[in-house]
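Here we start with a single chain on its own, the form predicted alone, put down as structure tokens.
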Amino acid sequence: MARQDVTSADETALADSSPMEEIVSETALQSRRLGLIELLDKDLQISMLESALKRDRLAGTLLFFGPEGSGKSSLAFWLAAALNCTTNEGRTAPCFQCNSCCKIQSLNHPDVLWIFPLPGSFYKGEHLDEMRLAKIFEQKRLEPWIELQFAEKSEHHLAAVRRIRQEASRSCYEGRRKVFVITGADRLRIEAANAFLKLLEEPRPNVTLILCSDRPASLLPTILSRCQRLQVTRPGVSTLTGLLESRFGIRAEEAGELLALADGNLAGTLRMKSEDSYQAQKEWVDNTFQAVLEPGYSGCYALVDNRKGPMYNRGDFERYLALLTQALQDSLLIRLSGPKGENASPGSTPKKGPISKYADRVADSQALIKLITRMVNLRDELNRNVNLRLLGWSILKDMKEVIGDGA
């Protein structure tokens, strides 16, 4: 089956060009919660979807793709509400007032199912641990914009696809369409991906599958070819800065710094702001440079073996990696700009600290650039079943080699 594309005036209308051991729980944020369906800078995508709905050109399987924090799942739930709204006759947008819309916004609609990657420990044979799953849903209802973070690797298992297949075969309980919002769709295990492909080969009426992915290239080509695709971009920095300032009371300057460190990811920014996570990770980055600068490897061994550090938790490691990459970029700027270090990024560790000392010992800037490139590309490695301590050790070893101390 060829890929179905929404068209407008015979042209493509949808661009061809988503864990809950940690949550944003700061009390100050409770009164300003973001909703499950919070659309920021999504006028273009909404217009395309409304056009497809009006012309009855919406496919049964869609792929919303874009960077982490771009609002793919929020847009997916908006579409689920539009497909099941009971008072939007003559319109394509959901009302957000009817019983159906309210249930979808609170993750309580029996015909709208959220499927997300889970660690293997959540499964008891072919069955999910329903108590642990219920806790995730409860936390998501309290803070809809939190990112699911697990210490273990999370994936879509075969049992999850079988659940989708089973639910898709049933009639709607109370809505017009069954909608499956599948976040992290690129994290399908091989056997799960093959089973999912079979599901796509047998499309069912009144069933819509919405896949959300940060890395669509990781999906099987045969799955991609059966999806109607829509590119989702991150909200503008000015939009996010204004939101953080007006609804969370974060000063514009601080909001800008946090957004830069979180690479424009709103949920990541809120996570850094909460529970002293940001300061703790900064201290770990400083400790990393100090360990690398010490002669020998004893400091590096201690860093890797510290069970309170980021190398024993996947979510912590991702944040640590982002800050360490930023610090290495700062060290490159200090190295290239000379002693003044005038080009170091705002909010970074002061240049007189270990980052500046590291920059002074870099003999070959190209070696540092190569290391930074590797760090930027490490995210895909984290999605595989990689040993965090071995990966962390490899990074420390590479950092030592850049300053000529890798013997």
The other form holds:
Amino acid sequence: MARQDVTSADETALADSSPMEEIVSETALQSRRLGLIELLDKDLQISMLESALKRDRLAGTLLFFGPEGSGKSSLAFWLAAALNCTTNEGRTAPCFQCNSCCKIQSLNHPDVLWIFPLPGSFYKGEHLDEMRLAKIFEQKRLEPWIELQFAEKSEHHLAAVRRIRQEASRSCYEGRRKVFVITGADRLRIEAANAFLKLLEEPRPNVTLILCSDRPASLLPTILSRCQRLQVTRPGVSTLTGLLESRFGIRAEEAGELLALADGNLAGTLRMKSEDSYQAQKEWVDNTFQAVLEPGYSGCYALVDNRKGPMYNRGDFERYLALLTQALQDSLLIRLSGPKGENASPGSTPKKGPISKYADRVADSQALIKLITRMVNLRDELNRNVNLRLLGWSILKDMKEVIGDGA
Amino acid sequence: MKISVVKENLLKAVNAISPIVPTRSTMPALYNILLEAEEGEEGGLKIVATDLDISLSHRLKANVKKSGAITIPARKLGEIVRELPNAPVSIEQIDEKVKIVCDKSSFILPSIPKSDFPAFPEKSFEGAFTVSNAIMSKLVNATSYAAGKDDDRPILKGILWEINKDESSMISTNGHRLAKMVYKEKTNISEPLNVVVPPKALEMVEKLCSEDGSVEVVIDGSHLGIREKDTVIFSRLIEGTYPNYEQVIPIHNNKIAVIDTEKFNETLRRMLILANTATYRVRLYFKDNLLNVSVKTEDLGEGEDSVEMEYKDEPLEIYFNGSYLLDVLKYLGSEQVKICMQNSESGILLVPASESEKQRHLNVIMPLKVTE
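Moving from the form predicted alone to the form predicted in complex with its partner chain:
Complete assembly follows, chain above in first position.
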């Protein structure tokens, strides 16, 4: 058998190359990291929750709704901490000093559970693959704000609801209340939603369910009617720009541009900033406009059939769609503002790019508005079992029709 | 923290608590065990493990040079201690790591601070009542197999433990079968108690505690605590209302059969070879001191066997899940089983043909409805 030769020099070289960098990057990461409970512009919601806690009027099931990236989960964990804080008797804001608050912030509290939508591949039969889930939690402990991206469609499966029901039936381990933070609550599969209803029908005195959703209308009316609702709004642009500047060292101008592209979603902004794929996505959007501007459909076919493109991966497609929608909105602004395009948003592409050329050729602004509206509403379709390439193809076709080249 | 402990004692403690350590969890601290050392005369080393349902602590004598608490990976500690020579084991916390030294061997393990480990439910045992281990073991063995496994009805996954001054009983059911064991013995309990406990916690008592001893039991709101000498087990209780099981126990039974348990068991096992693995459906036909057991499964084939019994009533044909019958025969602990029936659609009662005055064991199985 061949001997594996590892010289001491090799080991030194390996050791030298990483530790210092690791220390530096780790320190940098520490200063940049956003905690699980980051309350930005949430004074109103906090005061409402505090008032409910003081008067002991908090319902067993709550629905925090608001746009993506508005801080619903943060608020939910704030409430979980308040309900279990060992210094406040569950009646006021959490202290963030006691062991209970610290455990909640580090996702280590046995009575506070975070349930998020997962792809079907996480389930082996009716059982959740705990090892894969543990890795997700590792990721979430490091970057709780970063949204999970899966290639497959992620939903709340029946097994997840059963897990909640089983856990809810057990008494608290060390806290006062068992709190379930259910993000993406609108992504409950039908059978899971029905099982969830059963859970709501058997409320337990020491259990609080916090549903977080950016599309509450997609929830079953029977679930909605059983929830105490609280609207969560996105933090102001100045707050977010300040945060990006002070915590992440992003220049105010760039922060504004990224925020505009991410539609004010902080998680989306951070994802764009950190991901190399963002540049690739931008290129894909440019390629899309070029393909649409070309006569005929050969460019469009090539785009849809490219296996390395966004139309073969659900996560990539969602990001691509967001950028494409933004670019179409820019082209509308360029179109409406005339040749100078002065009203274009900060994230818009320079005038001579394919987006401007597309804007110049728009035959009917109303058709473009209709297309943008459709694109905004497409997110619902994405949560269904939709064929990405067919959907992509229909968008390209609509884009061509807007410039009168749909024949 | 710095301690020195006898290897055998440490091994015994680690072996006792390691079954509690979960194999899969989203909380990294649960893979660890907590070592808590306390100086002084009543001090020593306390080892704690939990899977959040059950928490177990074991105290052992140790020479504590410096008090402290730290958690280290349970599996690795177990593997290391098992392989160590017979010599005192020194465990020392050095910053965020733990150094284990025994004779010429030394190991350094990563650790997680105690603050990240779930807090052990330190409930007081004041007012605890005492139960003999032998009785507890009988009650658990006679009932735990019938508990439900369905996540949709979490309450049925537990064992209902009813205790009063004169007797203690355990009941479990999955909705299709029920097992109940009552043991008459005076307990020093002040008020009657009804709690639903996960079977695993009660089974752990049997594994860890000596057969001839007794355990102290305390129920404190959300936890059931059991203590025997240096070992303390806490289990979370299952909350909710246990179904009114008394109403499913058939009373007016006009057909009685008495069968040899071993022969019935052998016959059933033979027939189940050809039974459908989803339903384990078997047909029982009671007639003139002969029980005919048959099975017929499409694609698999059919089989028939018979066993002698005492039966003088009208003939009765009834279908059952054969695996439920086998479980009852396995845990009945009697040479003969008495089967009390009404008709082919009502549940049947299975009890030992002869029982001591002290204990009463009964099983109810609902028949299968067959639509041909």
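Residue numbers count along the first chain shown, from 1. For clarity, every value in this text was computed on a predicted model and none was experimentally measured. For clarity, a rigid core is taken as the largest C-alpha set superposing within 1.5 Å between two forms.
Exercise for the section: Compare the position of the CA of Leu44 between these two forms after a rigid core fit and state whether the shift reaches 2 Å. Expected result: No, Leu44 moves less than 2 Å.
Exercise for the section: Take the rigid core as the frame of reference and indicate whether the C-alpha of Val362 shifts by 2 Å or more between these two forms. Expected result: It does, since the Val362 C-alpha is displaced 2 Å or more between these two forms after the core fit.
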